[in-house]
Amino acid sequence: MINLFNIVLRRGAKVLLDKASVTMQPGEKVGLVGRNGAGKSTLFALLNGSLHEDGGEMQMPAQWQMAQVAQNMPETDESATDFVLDGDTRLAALQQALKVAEASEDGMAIAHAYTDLADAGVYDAVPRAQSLIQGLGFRPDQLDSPVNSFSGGWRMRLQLARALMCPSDLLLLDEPTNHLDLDALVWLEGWLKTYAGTMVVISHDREFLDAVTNVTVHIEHGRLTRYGSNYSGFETLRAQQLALQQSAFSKQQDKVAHLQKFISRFKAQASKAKQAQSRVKALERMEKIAPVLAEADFTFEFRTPGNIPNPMLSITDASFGYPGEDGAPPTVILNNVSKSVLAGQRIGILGANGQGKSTFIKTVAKDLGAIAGTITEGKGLRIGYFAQQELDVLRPDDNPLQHMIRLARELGADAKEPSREQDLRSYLGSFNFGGEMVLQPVGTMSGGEKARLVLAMMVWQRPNLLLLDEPTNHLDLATREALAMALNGFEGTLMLVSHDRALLRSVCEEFWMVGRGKVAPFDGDLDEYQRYLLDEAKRQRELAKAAAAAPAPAPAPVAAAPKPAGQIKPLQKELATVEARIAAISVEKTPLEERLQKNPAASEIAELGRKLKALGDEAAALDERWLELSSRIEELSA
């Protein structure tokens, strides 16, 4: 087990843990929760060995194995296959050792590389790999790609493979799903379910922790505090001990009470249809855990409108995707969308990674143009945009002040706040940027803090249409939450794509489907949704199988000079014999591999050893040879 004692740990001057004490028992899935600041990776740098305590005992079992993510950006020509391959340390250290091995040619130490290798799984690793990486929604086709060929989204992914590939006793996950769509999140839920170890995970996404944990360490006031359940659980005890604390519960009833009078109007309008009630039962849950929200030290709100046209926008046999370069035709991605999008709309957007979700909203946005057809803009829209990359509207030499000055520029005479420095200070201490901090560049803050300038820009323009593309990357739960209830007091249209399902459902009133080059209806709620992703990607699987497995199609007929037959029939009885060596070898080796798993005599294993080694090499050569007659088999063909 993992037993914190009296941990003292500080940052600086600052305590982060006094006298705190946990224990966490072997196979238990622990979620670590706190405010930004609390300590919780600092808690992480403890565990993994990086920091030691100022003061108290942690033990641990010396003999654990532990895999966490690396956090560095990987630079590498690898292909990403070697390189989630390299995360199984076991498998590369017997590797080596076999190389050892060979070198000294020390036909003992072989022939127990070799064994051991088998028990580590060398002969199914690299399906092992593939799927990890697949199951984190690489396509077949970039199994094979350098690491460096993919952006910093997808490298942190296959950092997230690399550690998943590694054998552990101890996992820790910080963050695992910031880089993540919602059908690589649904996967990764899946994969962590059967995980057998113990796991401790820093997440902002409260229904990722439901599903991957059962017990909750909460970091609060130098104080750390277990609670043997998952994060819902958690709330729902942690909001009755706030409610029990009377002095300080009555301070909150004036925004408890604001919060569950929203709630009871929404839910007295609902719809029977499926997505109404699936935010019903969302904000049930934030009514019954109103004492912690009231509590959060960050909550905004939405400015109304200053008008609503209806429709906001209307989309006519409208192409989205992106113009080509230099000269080559544009890259379409959707194709003939027709959709209107009224007022008061609460529309969620799904699809699967790369199916145009972000290119949809970025076009609305008019940060891309459509390819074809029309887009049609109410009068007086005004759009509120949140980009999945939060610097593709900050400027990082910029501080939030000089943000704000210029957005009130712009804007002119169409701005709705008040717009002197004193004023654009004053709004920006209500979203926690005061003191020195208004004065610092942007490049310097944390994801966090540059989310919520661009919430804080975004809702000084008083928008009536709102496109929210990813808001929820790098915010903790705290703001997570203040952002679900600001949009639920929102007025105007708003059109949400995130992997948070825990605020799709609290927002959203019906759902659009991107996807096969579509917009469409999905008529069924995120669970039904989380359900066809789980099918979808078993048909993807069966299809890429199926296309792996297809013969080369025919070669359209042209006119020809007669097949060199005399040359062509040799080749073909040699690569029928070379096939036929191949099987033979497999069929040779199946038989020594299970002799070296019943521990024969120290002689025999020697002996078995060398006979794989050959039988290895036999066969290496024989798959290259298998390529060369089968290349210019194909080409002679031709």
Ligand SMILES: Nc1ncnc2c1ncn2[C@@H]1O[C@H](COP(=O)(O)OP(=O)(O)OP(=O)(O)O)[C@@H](O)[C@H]1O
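Right, the form predicted on its own is done; let's see the coordinates for the form predicted in complex with the ligand.
What comes next is one chain alone, with no partners or other molecules.
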């Protein structure tokens, strides 16, 4: 049991916890929620002992083994599999003990070490590690690639796999979905549901929290409040509490009025009808949750861009990818792309894992050169690019004001906003960086605060083409809502990559699909897209399977006079069982796949997806076993 009693916790001038108390029972799955900067990550630092309370008392069983995701970027050239294996600290310790025993030639100790290793699961450690890695979206041929050959986001996925590999009583996860896309996210939900220990997870993703938690701890105004339900349950309960407060209620009314105005304005225009429709849905949802969101203490808007070229961009016969190093040929990810981006378009960029969404956006943003073809920009194009790595662009020792001053200086006469220090301060104030925060070094800020600053710097430049690559990571729900509102009012063109289904639904009017080396329009809605993702995952698995099967020997002709018949028999028997199960799996999958075709509800899609994935995984493992068995049989009968 974890017991916090009258805890006081300060950071800088802020009191994050003020006599806060809460209890978490063993085995509970707890969602820790609250606004950006409320102190969630700081509370984790208290739980893992890297920070101490300024008052009160914390109790936790001393023998509990804790697992958490390291926040640093791993630089090692160890293979992905070995790196994740090392996450199992118990195995590592036992292997060390074995080495010591062997060095001292202590027979008893060696024997003990072997038994302990077996108990700790040494024999299936590699497949366990590899199924974690693949579950998080890596391809089978990447299992042995060195960690430092992967891009930042993928290395952070390996850090996550490493934490999951560690046998633990308490698992602390701070925004684990930030680096994931939809298919890896669904896999992680499935994995966490089977986790036996106590889990505390910080997240701003409502659907994810609902899937994996059954208790919610809300941190607000220095207090911790425990709710015995998942996130939706918490919202409802809290909405009821807040609805009692007149002020919250009147704020909600303002928001409803705003939405209604939006809907009536856009219903008249056929081209915006779909968007209006999604606002109607948002309005329905608000009836219940608005009181929670009414806390939103800030909204912002994009200023009218000066002029908007049309077309914004023309892409002709372009190839996208990465230049080869040291004269090696370039890696082409997308080719023969010819597309125009027009003024006022709102494009959602879709695509499965690793298909090139970020590469596409990065090239349009001119962070990468096109490998072939041309990208012509309209006159007066001003790009606002928001990428996840953008947070690293901030200077940890500088404060928000210094960042704005530097930006104003860089733009010089090109700046469209007033840029005296006082103007910059009040601009920052409008993004909720008030008073002392204007002078707080960025390095000490929370993830969401940094993301908000990057957003503020982008808006200030008055872009007319917004390229947003996962902009909602780190942002709390109220800030996401503010972003969605601002994007709806934006007059320029938008290209958006996001795993936030709510954001895609509310701001995009058309979708482009990046995949199989192409960029093509996607004539469907998000539900159809989710089905596409499942199909694509299946296709990838089949490709991998075909690649693995190709060089393998054909199954042995049974008639070929087997010599050591005694050894072959059991293998053949197992082979037959494996074949029967493979056939059974394909039968089991059919009705599930058929149900998917019939437009089921979103929750059912997720459930079906999980079942199909489990069957797919089992089939993949059986396929491997089948290959092993048949080549063994062939060897023996040769």
